[in-house]
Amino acid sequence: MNRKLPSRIVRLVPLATGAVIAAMLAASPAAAADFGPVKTMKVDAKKAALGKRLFFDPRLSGDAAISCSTCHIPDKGFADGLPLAKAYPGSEGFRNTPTLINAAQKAAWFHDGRIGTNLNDVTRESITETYSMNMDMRLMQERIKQDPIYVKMFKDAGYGEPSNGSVRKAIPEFLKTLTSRGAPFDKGNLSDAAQRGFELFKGKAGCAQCHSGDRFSDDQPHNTGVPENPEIWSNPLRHITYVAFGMFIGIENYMNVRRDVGAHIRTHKSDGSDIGKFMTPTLRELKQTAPYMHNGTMATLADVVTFYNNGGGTDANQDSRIKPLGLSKEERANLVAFLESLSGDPLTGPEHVWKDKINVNYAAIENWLQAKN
């Protein structure tokens, strides 16, 4: 490919602001003292309950075939267990579905970090983008206005009548409830192997340079040389999704690109030195969210540890800190044991999952042309 990708970017989606990016890039890795349980967030219970129903409602997609929970499955740690994500019918995704657990506390969203902390913007893009849920929010608003349960829930939540703006507030309120809990690491219940792995994590293995803080992420983009997933380019449905994304986001020469440029779309350096950078993922709930990496190319945690032990992949832009680690077989097993200790209780109960059937066979509104909300 032409590594001199765009000298300019057409920003057609809300990117992280320059100030946010600068602050994130200037941030230093958290000290070991920052490791600990993820802080719970203040939540409005009625707004979160509304957001939960919306999250599991397929009527928020254009053809009412998929919901947010189609790709963010509670039993899979609010990921989907697939190497590459599904997408709106007629297309397929080109990246791995990340967990939504603790995601409301992220500094930047999506693997490329193109949207900052405004969950309203994240929700809007996820619902309206053609290859995700392909929904016109004006149509979505009219759909939910027909549902008497929503009419009551929106009113009880203090939003008044159902509106697309309130949907973009309610779903993020639900996401705030998805907080890790019960992990052995948080309970101080590490096995001897996991404790040795933690020392390696902070020291010899160097993981804490990027995986810092209570979510074990510095919320910054790095290039570790993860190999491309050839399925993206050999499967026409995945390739056309990337082409659509590239056209919309402003990637120069997008028809001929054969790699995921990652965070280049937000920093767009003219020399292409930012190509192949991706946001540091959280290490929370890894036991629930395999396979790994932004493109799902690694099936197990042992594969991931081996990848880094070997010095990462091969990429001209690879971070200079990625070097062979020289970990023994036992040390690698200890590191895996530590990573597994960061997974807690599955969030699969009624607090986090809409268990009731969403009935769409409600009575039609009489004289709807004259109806007033």
Contents of the next structure:
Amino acid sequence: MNRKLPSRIVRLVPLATGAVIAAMLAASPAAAADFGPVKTMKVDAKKAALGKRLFFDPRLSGDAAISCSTCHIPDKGFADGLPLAKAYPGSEGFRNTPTLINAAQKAAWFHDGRIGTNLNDVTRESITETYSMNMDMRLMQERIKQDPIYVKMFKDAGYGEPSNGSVRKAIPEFLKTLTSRGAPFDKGNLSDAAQRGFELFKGKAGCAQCHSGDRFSDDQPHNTGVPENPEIWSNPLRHITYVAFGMFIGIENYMNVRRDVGAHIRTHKSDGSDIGKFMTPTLRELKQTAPYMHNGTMATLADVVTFYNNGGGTDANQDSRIKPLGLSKEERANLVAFLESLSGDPLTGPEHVWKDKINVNYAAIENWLQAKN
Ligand code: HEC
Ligand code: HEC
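To complete the pair, please output the form predicted in complex with ligand HEC; the form predicted alone was given just before.
Full assembly next; the chain just shown is listed first.
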């Protein structure tokens, strides 16, 4: 084994030792065969119910106009169907919104894997950054305290008074409820085409080298040569957001960077060989989450399979496992049928969606001089 490999991974995902072990196991073909259903997670029902209301509540954004569910839409597999995300007004995103289904089981989050700690930190970033909700969490806390329904829900959930710390715990508890279920693949219900596609996936097409385990991801970054989305360099609002991100995240010479450097922001290799690596995404629920890749440049699964069949992109640092596959038209269709068989029941019922209207017109406290905290 390449002796350098483990230390590089450890630096990249410092706290994700489980993922490091999983990645090392995934290197052996036997472990890669572990494609069972995604296990459900243990959840505290009251905390998750509170997290669900918060997830759908626009008062968590600076101008109270957008919520987590503005971009993570239940009908779209908790993604948004757009190539690149929107953002808080005055800003626009530079990445494709990923699905949140099974996201609680990941080892590192965001397309570059920049958060390798926990969902509490991911939630903080999602609430506070301008490219998502642009909210000062101290203000958010006071806003939430004004709503008697929240006061009761926080108390019932065992958190006491509403606080920004408990918001960052309750939302992750809700995210833990989002687990794939009902996929034909898990029910052993594959069409002949999908079954043949599965064999290609594990064999000739080599997909399982990176898309392994129950989520079909090794939780590692790789360079597959996905081309840039030119929109990030031509739409000023997106470009401004990317440049600002480059500055505060510490991309060297960020004013002169003309590509999304991906996981380089974690490893900063001086030879730049880590530029253009992105985290392997899950292959579950793809039917709901088009378009694909970190920058939404591929509209359909057929486009993705054609991309791989052609040997990926043209990046000098492209992973050596991405190479022309020589798949026939029928084999490509089989692979698409297999990928489709990994999509299950949409999570759009009351268990996963806050269905009540969130009433923001509750009676205000008339006179704070007489209110008791
Ligand atoms: C304006 C759109 C938008 C809003 C609002 C938004 N997100 Fe996201 N979310 C994204 C995008 C885009 C990414 C990927 C960003 C990246 O890779 O740099 C993302 C990534 C994530 C991830 C990581 C998923 C993964 O597979 O790594 C989680 C978890 C997440 N968001 C949760 C939330 C939560 C919770 C909220 C509300 C507090 C929220 N998001 C609000 C667009 C949004
Ligand atoms: C060397 C590792 C590797 C191999 C081999 C590989 N992939 Fe990927 N795959 C990735 C990475 C990394 C991404 C994300 C790239 C990006 O966002 O720019 C990805 C993205 C995808 C996506 C997009 C998912 C989404 O939600 O955006 C699909 C679909 C996919 N791969 C299918 C396949 C298939 C089918 C094969 C085999 C023909 C394959 N992959 C082989 C690493 C790999």
